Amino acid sequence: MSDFDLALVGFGAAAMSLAVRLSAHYPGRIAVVEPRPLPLDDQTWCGWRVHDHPFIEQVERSWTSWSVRYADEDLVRSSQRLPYEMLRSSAVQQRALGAVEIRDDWSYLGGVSLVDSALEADSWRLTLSDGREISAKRVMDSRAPTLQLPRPWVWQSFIGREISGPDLDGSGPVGLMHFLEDDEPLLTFVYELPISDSRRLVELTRFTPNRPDRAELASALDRLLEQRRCGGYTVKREEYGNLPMAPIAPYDRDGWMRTGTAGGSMRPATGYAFHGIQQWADQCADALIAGHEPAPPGRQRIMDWLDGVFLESLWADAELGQAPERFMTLFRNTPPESLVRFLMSQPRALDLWGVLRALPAPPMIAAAGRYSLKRRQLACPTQA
């Protein structure tokens, strides 16, 4: 049996991000357990990039201007300090992967997965599915969770098709809400990134209380595509996913850490991660390279608090068909760069006032009269 000083189990965007701080400088010996073969482009990563990552030659594409669009409206704002931008997974993955193989003491163990562990004195017993035991002293485990997801949590579920054709004008705003009149609770959007003048990336998300069918999704995304005739364009690659909108509690016990969005590393409102990610694995790689005991990624009370009260606020808007306006109504209201720091989690003072002020107050008061009186049930979803 191979002993390890940590088990990355998942290689997903917080294992990846903390590998590549660690490869130059950690002491330790590291196994990576990932059933997935990589590289696979099935992933893309977006955000404002607020501070500086090791990834940054990795961005394939970024956008000074966003649009959301209901109704008649097309709100486009802008800032030139803080550009979107949009990485490959498959990018990411080649970055990481290489980090790894430049260390002849860590392991990648591919194509395996956990299917049991057990904690042994100082260390964790794990053994994987094709029969092979190690040992770690430490496991950080980034697998998707299992949640139940009470009002006012909600899943963002998502299909989306990079397609390639011509007509495809590479040059507009990135489409960051395009929302669609559909019965479907709470809200359904078209997400779309103008790649180039001949690649798209079209996504129809929805903010959903369960999550919904996968082919049923890509139905309403064919019907959607057929509208806007690209129906004959060359689909390159298609993405899916549900993302846990949920305050997920940290998790670190006898040496056991959840991370990434097992461990709350989402952005409950908005489902970004990738960006606080980065922030986490700053902190844990600095931690372990010190030698000290690193931190599960943290999370804001207040910013908790807000999520909760604003998806309080969309349940109430969507029975009466208003969901949407919420949206608008904050992009329309507040500054654009105080709104991007507050979406990724790094508000100022002056972002948070403006953001307060950028909502009508008596639904929001409501909302958050009624998400208060029942936050200390909802404040942590189980993970099953």
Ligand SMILES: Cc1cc2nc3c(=O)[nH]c(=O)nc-3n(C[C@H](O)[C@H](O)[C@H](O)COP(=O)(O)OP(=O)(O)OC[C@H]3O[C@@H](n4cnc5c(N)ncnc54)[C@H](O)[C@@H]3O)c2cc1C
Given for the second form:
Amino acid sequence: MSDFDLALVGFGAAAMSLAVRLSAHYPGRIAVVEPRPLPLDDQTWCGWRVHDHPFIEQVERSWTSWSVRYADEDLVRSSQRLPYEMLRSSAVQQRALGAVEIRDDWSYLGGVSLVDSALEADSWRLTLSDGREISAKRVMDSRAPTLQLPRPWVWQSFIGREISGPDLDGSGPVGLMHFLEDDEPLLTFVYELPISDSRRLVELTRFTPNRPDRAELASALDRLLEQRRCGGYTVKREEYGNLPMAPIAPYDRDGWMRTGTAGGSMRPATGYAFHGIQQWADQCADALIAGHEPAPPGRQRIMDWLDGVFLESLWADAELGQAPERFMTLFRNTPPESLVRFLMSQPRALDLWGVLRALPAPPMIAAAGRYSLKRRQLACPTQA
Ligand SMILES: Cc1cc2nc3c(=O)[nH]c(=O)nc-3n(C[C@H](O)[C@H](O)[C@H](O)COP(=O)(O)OP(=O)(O)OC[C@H]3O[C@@H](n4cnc5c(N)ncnc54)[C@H](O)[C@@H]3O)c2cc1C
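Switch from the form predicted alone to the form predicted in complex with this ligand and give that structure.
And the full complex, kicking off with our chain again.
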């Protein structure tokens, strides 16, 4: 049995972000366990670059403007200082695989999954799907959690297609949320990345209490693309996800830490995780290199509370058919950089004030009351 200082269970965004930071300076031995064949061009990670990160060279495109649209209103917001950037999972994976490869003392265990674990004295014995066993003093586990999401929390379910064609305009802003009128709770919108003059990612997204069937989402996207026609296009690839818009409690016990989405890195009100993971990875790598105990992804109570109130207000709005208007109000009334820092979980005090002032007081106070009462009965979702 091989012994390691650290086992990374799952080589997704969180584990890769950590490995890239550790490969030059961490003295310990690392095992990486990942069942999927990598690299895979099946996810696009976007967000506003509020801080630098080690994947700048993997940024394929960035934009200084983004739009939100509902009914006749098309709001375009901009910032030169805080661009919205796009990274392909395959590019990040190539970079991270390279970081693992340069370490002769690390082991990349690809094509296998973790099937069992047991704590023995001061280390974990991990059993892999091919029957191998390894031991590790510390485990960072990013496997997806099994969750039930009670109101106000919802799933962000989406299917996206990267299409290619001669008439796709790459010069416009990112289409962040272009709301559609439909009867699905709570709301539905189209997310569009104009990657270039011949490439575009078009995603149909729902904030929904129940994860929709993938085929049903796919046919709704088919209809949308058909309506738009997009000048004749070919589908290059598809991406699909169900992101838990909920505060996942940190977990760090006996040397076993949950990381990434499973550890609470995803922002409940937005589903953004990649840039939050970068900040956790900075701190975690610094601690490990210095020989200190690393901390799990941090949660700010105030942000969880605000997200809970905001989502609770969306449920009430949705009953009145007004959920998109809540987002339009937020984007219309908040200074763009304040809102961006807020969405990326890095607000300054004035940003928080700007966001709070942007939203109408009566429905938000009512939502705060309902959420505060309900919150006592709600446990944070955790892995089953
Ligand atoms: C299609 C898609 C698009 C997204 N777009 C954005 C975006 O634009 N911006 C943003 O901020 N966030 C986005 N996200 C959300 C989030 O950033 C990603 O889900 C990100 O990958 C989360 O990283 P993670 O490390 O927590 O989990 P993952 O990247 O999902 O990594 C978990 C890993 O665990 C592995 N695994 C599973 N079972 C086992 C097992 N038994 N043993 C070992 N390994 C196992 C999986 O194969 C996987 O590689 C998106 C998510 C999806 C699905």
